[in-house]
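Below, in structure tokens: the form predicted alone, a single chain.
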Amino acid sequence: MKFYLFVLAGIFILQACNSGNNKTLPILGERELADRTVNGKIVQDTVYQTIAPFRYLNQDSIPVTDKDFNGKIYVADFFFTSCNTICPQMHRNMLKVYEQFKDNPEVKILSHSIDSKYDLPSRLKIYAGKLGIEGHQWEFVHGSSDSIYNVSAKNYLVAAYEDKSDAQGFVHQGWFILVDKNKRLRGAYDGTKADQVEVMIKDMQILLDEKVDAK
């Protein structure tokens, strides 16, 4: 049994229910029901929508995978370096998450190109040096055109791609996916909004003072 719960226009009403005193998180996209053994009984248990496996290359040329994620907590967004509407908004309001937890081993950010033709790790290179980007544990990444209009909308559930009768080519939304140790789907911000960054950076600690699920 299958069933889709969140388009993320709707999210925000679901995170605001939340906020407040309550310490906990919705895991948010799609769940289904499955039988697991516990102690030789077979009860029924829910799945939850991970992000699946993927591979790009980052701004050094170097290859990052989801292994690379594992134990961590990650904000993942879409832009494109030429992107004169939202983006430059979007990574203002990032580089707050970035200097708030700098050099905090359990914390990355994954930032994907959607202009896989012009935006090669040697231009996403010279972007993340003008916003300030050293190391890695802010990525921004480079892969086909399918692959990452693929992810973002089945595992990040955003709107990204190509569409020539924008002016500038490519229609994204300014989402900030905010993702938890196990790969599940735990809010979505609006990035050109500073009030609703600030919100996912208190979501953030939370999740770093989580228990992770061992299932």
Given for the second form:
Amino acid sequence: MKFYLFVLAGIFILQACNSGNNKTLPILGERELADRTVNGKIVQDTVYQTIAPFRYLNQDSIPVTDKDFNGKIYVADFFFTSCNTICPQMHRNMLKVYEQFKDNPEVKILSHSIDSKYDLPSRLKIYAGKLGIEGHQWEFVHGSSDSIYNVSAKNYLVAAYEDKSDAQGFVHQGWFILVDKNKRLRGAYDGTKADQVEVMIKDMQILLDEKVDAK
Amino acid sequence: MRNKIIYFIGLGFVFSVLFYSCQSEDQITFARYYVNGKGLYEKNCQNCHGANGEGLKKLYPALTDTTYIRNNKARLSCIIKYGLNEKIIINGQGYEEKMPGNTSLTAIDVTQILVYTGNSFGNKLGAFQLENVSAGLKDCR
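If the one shown is the form predicted alone, what is the structure of the form predicted in complex with the partner chain?
After this comes the whole thing, all chains and molecules, with the earlier chain placed first.
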């Protein structure tokens, strides 16, 4: 009996410590200083790198733009449906994210196909269906290869491009990039590793609880 | 008479030593294949079929359908090396995605993967012999 009390007390203490944890996530990417006038005085602001406006077609051939992500946090990744190396593992892990935040209107997932030739919306639809994804919380998008390769490198800092010397024809990294409600980069996680994705799920909760600063 | 008894006891002893040493050698081989097979599985199969053979929804079938695995025991080595492209039903779900071949796998690799997958995820196929697997691989397709 005494032993149980001891264990219970231990758990309470541990939880008390946890709840005092105000972890904030760093802001990644490039930054620059900008002048801004407040009440006639010039103040300097740090301007962080943000995701540039975009427009793709999703699995239902509906245009998806950056506006659909306003006021939401989201996870971005790069894949292609016939990829049989790291992609199955990435999306097995992404499914956990999907299930964790299912129907939360403030969370989205954006998977860019880097195979613009074959992964037309119809094919993305079949893929999403086989993964068991319905609705549009998780968007699978098709765009021209130029725009996708550009956006992966410049906006999300992920390498993804065609490479004839690769067995599957693409060079491509398995990062999951976490983007906040102001479209700033807040985390990068190895999407092929279940434990990294667990960390990301916790970080997503931190981001959701964060107050959005007025822009 | 006494000599005979000693003779029989001795003979029994020799036989049991032989029996046990053979058995444990098989067991050692099995354990070695199983461990190596696990490593090969993680490298070549796990991305699609999952760490626990659970597959991935309707994209990649699980390796937990013990009836399918048992009924197709003779073909498994060919599936592992040369892939599969047909309509199959696994755990009641139809699959027709293509599994790519792993033609760089050697006969011993395939044997070790068979020992691992054939005795994990609920499957109980027991040992596989290298000679049988290499002979079988010659007759694929």
